[in-house]
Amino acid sequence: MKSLQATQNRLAQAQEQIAILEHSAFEHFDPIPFQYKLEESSLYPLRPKEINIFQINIGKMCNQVCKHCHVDAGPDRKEIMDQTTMQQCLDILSAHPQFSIVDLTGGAPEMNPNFRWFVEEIAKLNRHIIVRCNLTILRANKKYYDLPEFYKKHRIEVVSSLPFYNKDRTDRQRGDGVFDDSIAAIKMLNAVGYGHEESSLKLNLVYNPAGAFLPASQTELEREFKQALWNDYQLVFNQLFCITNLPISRYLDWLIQSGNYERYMDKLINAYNPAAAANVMCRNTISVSWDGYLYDCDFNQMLELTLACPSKHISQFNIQQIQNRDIIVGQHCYGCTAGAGSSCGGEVV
């Protein structure tokens, strides 16, 4: 009986935030329905290009609770992904060979007791795997500290959030200590190979604005990561991604909270940009919740919008009716669409 609860807890929760972003929370601020913008720009209804990426959330649990988490991540999170959904997730990539890409997100994706085995058999799929790894689960404990061998004997290409390049603001999105920690991870990655040039094992870093404002240039900010990070501590990586905080879930809650709510919409919609919309990643990615329903994206999932066809649950999948589904779009999908564009791959345009 509590499960249900907290689930009816959370759903209502979504669906709280989801009011908030369409219809606003705030009588005197009338934002453009994002549905307008497509329509100016010829893209509405959005729907899917080619589908190659296979992004499954295996838990929400975590080692850490940050500041700008979509997902709502936490410690004492329980939603997890089992064996029996984890092989519903095999048996559709193996039917599937479209899907070049599985993108394990979570939570620390670590933490799900079976991620070990899952990577195992998605690798004997030949299918390029990415790791969302937070970095600090690398130190959290023992049974992890071999982590950057296993990703190294499976190819896995490592992607990490690292708010900035010092402790001060790093430490204050995501937790006393987390910096250093940090650190101490990447040279346990740099050590057995990851992110040297010459390496084809991949470490990319991803960075989140701290407060109501869109990230910088990608470029540039890859050059100042690149030198201050082996300037302060000779570490390496291989790419910077920036991602715009999107409003939903702890990022939503902070922006009403601290008044900025307005303003940072305000810059969203102001930022639209058509040939960022025209490359959003929900057109060429399925995501997969831990219990196995089926989102165009990672935030829509945690809204609770399901795809909008039949094929709502892993169980259900059909490739036809996901190729020719329209993409469920909102007010929080101008974050994707600003400026240069975001992604869970950085910039788009």
Contents of the next structure:
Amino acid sequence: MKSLQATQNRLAQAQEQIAILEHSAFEHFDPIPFQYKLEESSLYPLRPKEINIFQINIGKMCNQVCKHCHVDAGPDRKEIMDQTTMQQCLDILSAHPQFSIVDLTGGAPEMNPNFRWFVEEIAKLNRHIIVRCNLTILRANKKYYDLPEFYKKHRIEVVSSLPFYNKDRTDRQRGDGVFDDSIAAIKMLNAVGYGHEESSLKLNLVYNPAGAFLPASQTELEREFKQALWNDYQLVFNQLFCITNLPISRYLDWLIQSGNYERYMDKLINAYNPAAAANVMCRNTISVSWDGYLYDCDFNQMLELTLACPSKHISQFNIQQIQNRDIIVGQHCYGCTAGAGSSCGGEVV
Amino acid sequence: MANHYYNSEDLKKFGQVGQFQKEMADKFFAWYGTVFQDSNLSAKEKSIIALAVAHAVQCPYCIEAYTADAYEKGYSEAQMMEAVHVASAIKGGAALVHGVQMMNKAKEIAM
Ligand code: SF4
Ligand code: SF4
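Starting from the form predicted alone above, please write out the structure of the form predicted in complex with the partner chain.
The next block holds the full complex; its first chain is the one shown before.
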């Protein structure tokens, strides 16, 4: 498995993805624009609420190449945030205490050579830090073996993908051997105190469907994950977040290649839930890319849809403009509003 | 005119059966909706029963719909296949148990 960029797939270009999503290249398929749905729900234009999450994507480099990855991440991707841009983020954070949560994502954020320095600096600002850790990175190289201790030291909330509690389905989505390495990594995190019920060191897992279907109910699946991981491996974690796959990047490519695109879009559209639309994560999040550009969310970032206001880059950051902007929406947004909704923290209703 | 007896696209048209008989269709869909709600059995348990029955009645529409539904309810592939085995065992057993009927009849008419 390689990134779309490495294989020179046309979907490596954001405009190509948007062309498919917005001006369906498929005959007999003319889905209702997301904007109409928002209008029906009296949510258009979509506006921010209180913005308190500062999500920073510190690079597309990753040790994995998952089939569904919306970042098109992989070992071949060299785009990572430099220290100057990190410092700009720190300056914005220190001037804006309203960002109580800093969410670090990637790629594998830990592969950025300045990752530890950056975390230490954010920790000095006294914010709740989330790291989206893909688990296998903890086993990828000796230099990462002490990451659980590092996370513990800075009271980081670790959020990690595990598509299913069995090897077959996990490896089909994330690559051969990923399940076994993930289990070993959870063991390392549990060993330093993460994931235990009474512990303040939170390890939350993320479930996302390995195919063209919607996620299961979060409460029910969390119970089953907990039971299976405990019975089979004596592992513990705190919460399970159920996330819907958004039809962009590698997942979009897979949907088209496997003949599932129209069916999946229909499914998302039929499952549109106004209550979920009212709580989409872009209403309280700002997303920063490796090169410092600003977006409504990590998905709009991958589609290169910078904020619809003059603050397009961290160097132009103006909270009033950002607070007063309209959020850019498109057909991919149906992924956030289906059923119980979907965000980086799982269901939204 | 489609040249297959079964077309996956037709599943989307299920709701249109009301065009020829609205009252009964409305009652059916209302009842169907109630049947699959969480009640004394959970919606999740009902989903795997539906998947098994879909195989017993060999309905391609239901198999498509309830395979996706089983995934969406969080079932593993192994659980889904076990449900199909349950349906098959009942179907096979139902055929075989009629062997007793055959034996009875055979004994009635044989010397
Ligand atoms: S671990 Fe995450 S970032 Fe890396 S390829 Fe998989 S989905 Fe993408
Ligand atoms: S894709 Fe982004 S912009 Fe669209 S609804 Fe989801 S979070 Fe908001």
